[in-house]
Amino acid sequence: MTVSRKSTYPFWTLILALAIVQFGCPNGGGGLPDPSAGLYHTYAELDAEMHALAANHPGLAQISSIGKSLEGRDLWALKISDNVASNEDEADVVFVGGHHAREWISVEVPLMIAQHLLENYASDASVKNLVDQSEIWIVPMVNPDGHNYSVTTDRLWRKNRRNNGDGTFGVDLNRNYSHEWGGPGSSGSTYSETYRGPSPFSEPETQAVRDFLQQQAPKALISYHSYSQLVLYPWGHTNSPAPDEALLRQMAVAIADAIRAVHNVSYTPEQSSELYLASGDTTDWLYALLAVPSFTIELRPRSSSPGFELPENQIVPTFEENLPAALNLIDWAIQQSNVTM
């Protein structure tokens, strides 16, 4: 096809029209085609899926925004419980993902945990038992602005999209929490991938997670990341052991064992600082605040090849191997809550 600049429409208008014909026209015809992440979820797709889960399971699921990102996107949380509209005296367990934009698999695993719980509640007695005795919270994408940028512009973008005012953008949200903020494993340079921000909780995304977790006071938390196939527990800011190091290590080993039992894929349990020192991260902050077991699971792959760009055919097996560990953690939290009641 030859396009003449003397066509009825200007050249670039015609190119846009052809793109709309091929990919569809979003927002009632008012803009460019929606970005695509293949079988991974974009922010818009995640938004739609979480609302659909809540709509399709009204007695079990309730969606709410815990805050907004710098660019105004809602940070969605899905609550799952048998009396979901009530705040019952039950164990709260939180699964969170997407602190780092390029770690797309970290969004998929918590989302698929939510799907599994809701879609199997009526047919699986063990799932029903867990949901009936707990309040489960899924926050799959803490960094929607960065994630969107990684889809549309830079696949390996890590941080949020803070304009640092010096030609650089982004704060590492997992270095922006207040416990030992500014310590080793974080950077004061705006150019750094681990730039910690100008102050603790300077970012609206971490403020939202802080306020949410303080309100819910969970009994346990998993923060999903990628990659390296690790089960990490506090502390990350120091090589010194945490007060409950024996319990945390025992639980991390149990999580790794549950993962390996599914597809015989090994995740290594270790104190976070054994990977590298990291100050101001989510799990150190929550553990310091509430002394509850808080884990970072670094998902597939093991190595930098393929690194953050995990092939789509590994999404489902990565979820499958992490599901039993998540269910076991919910059960552990229920048992602890029953003991202390």
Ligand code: 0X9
Given for the second form:
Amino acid sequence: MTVSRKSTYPFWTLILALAIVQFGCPNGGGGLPDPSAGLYHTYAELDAEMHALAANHPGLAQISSIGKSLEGRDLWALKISDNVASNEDEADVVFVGGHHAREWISVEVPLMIAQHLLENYASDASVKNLVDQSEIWIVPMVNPDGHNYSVTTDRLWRKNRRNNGDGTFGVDLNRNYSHEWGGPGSSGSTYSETYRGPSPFSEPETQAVRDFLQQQAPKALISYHSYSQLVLYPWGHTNSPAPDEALLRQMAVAIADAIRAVHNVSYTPEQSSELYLASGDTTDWLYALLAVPSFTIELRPRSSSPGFELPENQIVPTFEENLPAALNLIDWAIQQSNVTM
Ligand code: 0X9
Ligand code: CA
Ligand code: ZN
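Can you switch from the form predicted on its own and show the form predicted together with N~2~-sulfamoyl-L-arginine instead?
Once more the chain from above appears, this time first in line as the rest of the complex follows.
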């Protein structure tokens, strides 16, 4: 008689097990392989890069978490300044990105600004001057849960990953800030892409940004988004002009001019409300709180094709054209602090 095989598992599992032993498993033997976003950074890659920047530039760069996302990811901030460990009496300037999950380029631009400042500090006297006289904060990914979902599951995801409890997910973080929360251009429907959440600052991500900005009280801020190539200034919740309309407009025009000077790409400066009315965004809230210039820059491309899916070969030129404007804004903030009374 023949000997029967008594194994619980079919024979092919043995072959598979041998194959894994032979060829290894991409992720240490468990779970899914790490997601990839090509030349764009995933959350894990951003985390690693920011820690590497801090480690490679001690005294000049310091990483901290300003809070955690709903799913528990740290919201990383990189501070760049001389004597970085001390809170000096220097102008604070903030560059944030990644409020909206699918706007991958909005993460890359602030990250590359940080890289530029740190990698050129020793060789470029103008960079050194700016960094020595200011405290620059880079918060490149405010919505890591949504970004991860965009990378792994749904490229065009916008909101965070709040379980709304009715089968829908997500709050639009750029409708969740408190100034005129619930006003025009935001939705009370959980199904909407512009769902404002159940209350102002209902989300841990916007709470973290709120607490961080209240703490730092920056002299200026840029919040990067995509797409449309716009330089937007408050107000966004109303067509009425902001109290500092003239200054805001002048600065937005200067930003657009500085951008165009690099690659001859046009970004249109305008009041946020001219794009469309929207209530509860970052820049309206900060401007209402501190009356400091707060801009939303909508990065490349100009139109819905390719829209949010900006080709990788445009990451570097988009950074390049936005760098001088960012440096100018830091310089402007320093000059404000130097005004003698
Ligand atoms: O709608 C937004 O949050 C921003 N555009 S995006 O396509 N990146 O989603 C624009 C916000 C500008 N603010 C106002 N228009 N209030
Ligand atoms: Ca300093
Ligand atoms: Zn956006």
